[in-house]
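Taking the form predicted alone, here's one chain by itself in structure tokens.
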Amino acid sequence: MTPRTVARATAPAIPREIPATMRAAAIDRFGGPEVLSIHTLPVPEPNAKEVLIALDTAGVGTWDAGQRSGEWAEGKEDFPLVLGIDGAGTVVAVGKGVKHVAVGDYVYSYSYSNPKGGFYAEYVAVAAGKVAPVPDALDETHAGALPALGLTALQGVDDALELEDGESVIVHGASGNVGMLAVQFAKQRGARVLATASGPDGVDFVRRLGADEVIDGRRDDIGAAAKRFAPDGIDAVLAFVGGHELTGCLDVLRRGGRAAYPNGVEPKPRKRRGLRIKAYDAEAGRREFERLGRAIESAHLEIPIAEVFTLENAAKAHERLDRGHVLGRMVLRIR
């Protein structure tokens, strides 16, 4: 696990001239990691409401693998398809209608199914509303690793669950990329966190992040652990993994309790009388990024990095992703 993040010493240099083409890790068809290769593609042109970012880093996660394999295909993909939903870099061009972002700003961004291509590239054109200044607490690697995970975790805690001080919450799948941040945000809100993780190393990993109690979700008795943790019932569940283990978490919710999970968690939990169960999608906007920035600063957030790969080794990053049990975020270093 990496130590707490440190501030950047200086912002990366702005490219003097925007080239006509760029390197990008893209796919020409759906499949395994082997379909991901380096392409030379035109640099996307931002429209009036977009910005062009020269990327330094991009996050690598399960969303990308689902898009690469075709499992999460939306039926409107154009090949070659550049993967990646978040990253960080320097703004090198802005559209005429953009007011709050300027050339030279060091920013991070999250845009799922970005219309002009993903973040596994030297440049990305993205809606200005999905871009925000990188908080001083983050260096380039952690800035590229954070946007999708941070927004999903924070909005699960604050918006989907509305978690309050003193409440008990199960963070199910806490050793995953979003779960590891959700534990920290829940603790920041004053909640008591019972976390489920995968394997003994996953349990140790989550315990170091501040959970009050951690169990192996596949081996330990969730019901017994919850009874010890909150004898009158658990107030809330934030789930990043589906299946019968999630059913066990819902079984220990008190009447009137609530549960939330991001869309994409499968199988989805069934509705239950007396419980509020909500699916949600992370939203990226100016207000959402401002909230995330405040939470990063006040939580002294740890963003564990599992491994950093070069853009040319994007396929190797996906091979590691497909093997599973990655503790921490994987990152591509673009330039």
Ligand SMILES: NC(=O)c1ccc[n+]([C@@H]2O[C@H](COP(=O)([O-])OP(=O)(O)OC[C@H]3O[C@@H](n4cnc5c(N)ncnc54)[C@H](OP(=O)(O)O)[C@@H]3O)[C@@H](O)[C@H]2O)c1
Second form
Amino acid sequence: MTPRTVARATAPAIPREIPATMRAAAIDRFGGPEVLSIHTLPVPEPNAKEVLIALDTAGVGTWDAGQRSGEWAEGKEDFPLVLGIDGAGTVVAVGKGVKHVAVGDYVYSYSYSNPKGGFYAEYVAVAAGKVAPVPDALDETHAGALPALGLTALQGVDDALELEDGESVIVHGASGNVGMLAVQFAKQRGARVLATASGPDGVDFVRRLGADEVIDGRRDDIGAAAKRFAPDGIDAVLAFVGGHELTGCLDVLRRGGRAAYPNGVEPKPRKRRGLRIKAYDAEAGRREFERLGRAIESAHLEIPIAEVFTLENAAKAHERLDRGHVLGRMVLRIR
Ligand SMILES: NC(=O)c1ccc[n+]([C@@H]2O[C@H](COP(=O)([O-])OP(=O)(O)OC[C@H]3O[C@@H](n4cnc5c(N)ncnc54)[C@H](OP(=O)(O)O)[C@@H]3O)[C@@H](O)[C@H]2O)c1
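Swap state to the form predicted in complex with the ligand from the form predicted alone:
Full assembly next; the chain just shown is listed first.
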């Protein structure tokens, strides 16, 4: 388990001049972890609305494996394709039209399918609106680990569910990357959290993060647990895994209850009369990052890190990802 907050120890060492080329972990075709290897690629050039970040760290998540294998292919991928959707580092160049971000700022960013390439690289060029200053509480590793997960978890709790003080909520798949943060944000909002996790170690992991009650969602009886937890019915469900156990969570919602899940959760739940079920995508914008920053400060958020790999070992990180049951986020250390 990581400490709750860790101050950045050193100023990141960035080259004085931006080189023409960089190291990046990229794929030339879809496939297993072995297709991911170190490439030498041109450093992307930011346009007027973009910033160039010299990355220290990048997050590794389930969707990266989907992009690598081709399962989530959109049909417009250019090879070599640099993976990675979020990370943290120092701004080294800004486009002419960028006002709120300056060279030297220490930032984190989330950009899914980033048009100028992903975050498994020494440099990434990203729309300035998808970049924000890293809150003081986070070191480089936790800053790189957080953006996609933090935005998805917080927007699930606050925007998709509009969870309120005193409500009961099931966080389904709480031992996963987004779920482990959603549990903490839901508690921060004053909700009572019944969490489902995977396996005994997953149950212990989520209990330590502050859920009121945790069951093994693969083995335990969700109906019985929910009845004990909220005899008049559960107010809300936030789901990070689909399938028949999610159906079981919806069965225990009270009439007029609501459920939300980020797109990507499969199989999707079916519509039901009397329930509001909402799918959402995490947004990365200035307002969203400001809210995340405030939530981090007031929640004393814990961001468990499963393992840190070097950029060169990105394929090993993907082997670990493919084995599944990762408790905490994996991070690539780039610089
Ligand atoms: N649209 C968006 O903006 C967006 C953004 C982020 C994420 N997402 C989606 O959100 C989903 C969650 O992402 P994630 O990174 O949190 O994935 P994850 O880390 O794989 O989390 C899923 C968790 O659910 C657990 N689980 C599986 N079956 C379960 C069951 N029956 N009961 C209880 N727990 C169970 C898994 O355990 P095991 O590991 O042991 O299987 C894992 O801990 C994914 O579908 C992702 O694509 C969408």
